[in-house]
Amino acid sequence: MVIGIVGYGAYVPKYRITIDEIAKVWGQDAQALRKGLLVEEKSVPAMDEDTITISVEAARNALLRAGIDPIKIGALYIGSESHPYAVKSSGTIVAQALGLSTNLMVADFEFACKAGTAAMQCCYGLVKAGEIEYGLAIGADTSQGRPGDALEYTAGAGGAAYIIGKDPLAELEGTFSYTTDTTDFWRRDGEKYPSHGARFSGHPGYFTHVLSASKGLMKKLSLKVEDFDYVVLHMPNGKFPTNACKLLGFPLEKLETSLVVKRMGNCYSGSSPVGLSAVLDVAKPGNRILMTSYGSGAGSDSFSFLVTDKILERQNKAPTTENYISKKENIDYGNYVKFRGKLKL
């Protein structure tokens, strides 16, 4: 039974704020920040945009590419760390907006930046078990960053949606996860902004988990570095995935998504899903893609996708990820503060 991605779609808000604009406010060295983070600007949601609206837009694009009746979707899982409601599902609103059936499994997922890939794993398992025909997994976020904090330079917004089922445009060959209790990043209930133990972010946080999950997947599937044409690694900034790519032994030209984070920042649960959508936009039949997410707290999910001939007929049925990233409008720090509700009146 060949199961994988039947349809995919992304959405990125049009507003951007540059590293220079943020650094100017806090009196920091913009050039050093750009060099250290490998990020030029980040996406900013408008005042009427949130995880739900981003999820709806991304899912509509996924449905366009899948070409299926929305009623056939049997499960909807949304991974995010910025759900608009503490008590009320984002999924119920998204399902109604998309015209999905009321006979539907729905849940909001949380696991920092890997909640979206956890949703993909659950949909895959349900389809494989024969419980549902199609599952819709979404990773979307309007990331938070305390004013003046290092996270403010990279915390962007965006998301991607994946319909999992049979007759895919990219076969899901296998998945592997690596999880520990590592406190590198957290946000307690009721707090507006996350906190982070910066010295734990790289090791034993990001690198330990991303490398372990990626290596575990390749061992499980008996695949080598040479077997992959593209690599998508979680993008908290541009430097981490670049270094992880080198440590895994992949040539940097396979890390095409480095340009994604450079131009839109880290959209948390949407990070690796948006990176994957950017790769699928340009992938060819026979290409193999490695995707590994990372969620603070901490865990990584790794996937191997083998692109099929179906990609050629479905790629152009919806706007590409590049369409959204390149269509932008820069704003100043004042509008950024207003859009993100950083001033309490």
Given for the second form:
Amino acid sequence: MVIGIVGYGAYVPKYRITIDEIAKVWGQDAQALRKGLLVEEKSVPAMDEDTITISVEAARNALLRAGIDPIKIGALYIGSESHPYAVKSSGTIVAQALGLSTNLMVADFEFACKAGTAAMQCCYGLVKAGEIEYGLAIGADTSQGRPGDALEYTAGAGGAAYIIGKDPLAELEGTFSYTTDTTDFWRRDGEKYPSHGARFSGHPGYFTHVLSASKGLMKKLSLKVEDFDYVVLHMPNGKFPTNACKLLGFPLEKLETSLVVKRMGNCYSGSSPVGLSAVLDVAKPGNRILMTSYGSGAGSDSFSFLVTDKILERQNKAPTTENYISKKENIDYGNYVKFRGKLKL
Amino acid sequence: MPYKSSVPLFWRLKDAKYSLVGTKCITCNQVFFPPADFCPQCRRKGKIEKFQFSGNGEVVSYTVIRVAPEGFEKYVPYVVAIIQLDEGTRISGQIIGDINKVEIEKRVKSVFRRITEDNDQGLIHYGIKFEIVD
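Compare with the form predicted alone: the form predicted together with the partner chain:
Expanding to the full complex; the earlier chain stays at the top.
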């Protein structure tokens, strides 16, 4: 039984703020930051956008590509660390807006930046077990970063949705996770902004987990670096995935297509899912894709996808990731503060 | 339709607000939004069914709101327009983005956005707004 991605869709808000614009306000060296982070600008949600609206737009694109009756979706899981309600599922609103069935499993997931890929794993398991025909997994965020903090330069917004089922455009060959209690980034209940362990986020956070999960998956599926055409890694900035790619032994050309962080920042739970959608937009039948997410706290989910012939008829049924990234409007720091609700009226 | 509303009123209107679901009289093919339970033309001969609008349409007229009602203050200046939907009825709605790009006869498509929120403890109201199609 071949199970995988039946339809996918991304959404990125159109507003951008450059690293230079933020650095100017805080008296930082923009050139050094751009070089250090490998990020030029980040996406900013409009005042009326949040994880729910991003999820709806991304999922509508996924439904267009899948071409299935939404009623056939049996589960909806949304991974985010910016669910608009603390108590009241984002999934209920998204399901209603998409016209999904009321006979539906719904839950909101949270695991820092990897909750979206955890949602994909759950849908995969339910489809494989025969409990549902299709599952909808979404990773989306309007990322938080304290003004003046290092995170403010990269915390963007966006998301991607994946419909998992049979007759896929990309077969999900297998998944592997690596999880430890490593507190490199956290946000206490009721707090507006996260805290982080600065350099601790790299080692033993990001690199230990991303490398362990990726290697674990390749060992599980008996696949080698040469077997993959594309690599998608979680993108807290541009430098981390670039270094992880090198450490795994992949040439950087295999990472380049997915490196959306340079032009839209890190959209937390949506980061690797949006990177994957950018790859699927240009992938050809027979291509194999490695995707590994990273969620602080900490854990990584790794996946192997084998693109099928179905990709050709579905790629152009909805706007591409590049459509959203290139359709942009730059704003200044004043508007950024207003849009992100940092200014109280 | 009032956006600042009681929980039950908001709940009753969610199909229409979230997804542009209206109604259609299959006797005379007239479409309605907000959804009507009764066709004023066919009266007792009318048969009403749910109808899904595509969200595509055209600007018929618009105004720029610079002094907003309660709950919409942070969005000023913003555009409220009358939209001719492709399926055949007119509705009013907010057009997002640069107010200078809005012109009569420009094409629009619907987007899903926050409309307003009651207060920090209250409901967040979601619904349809429109975007100019470049």
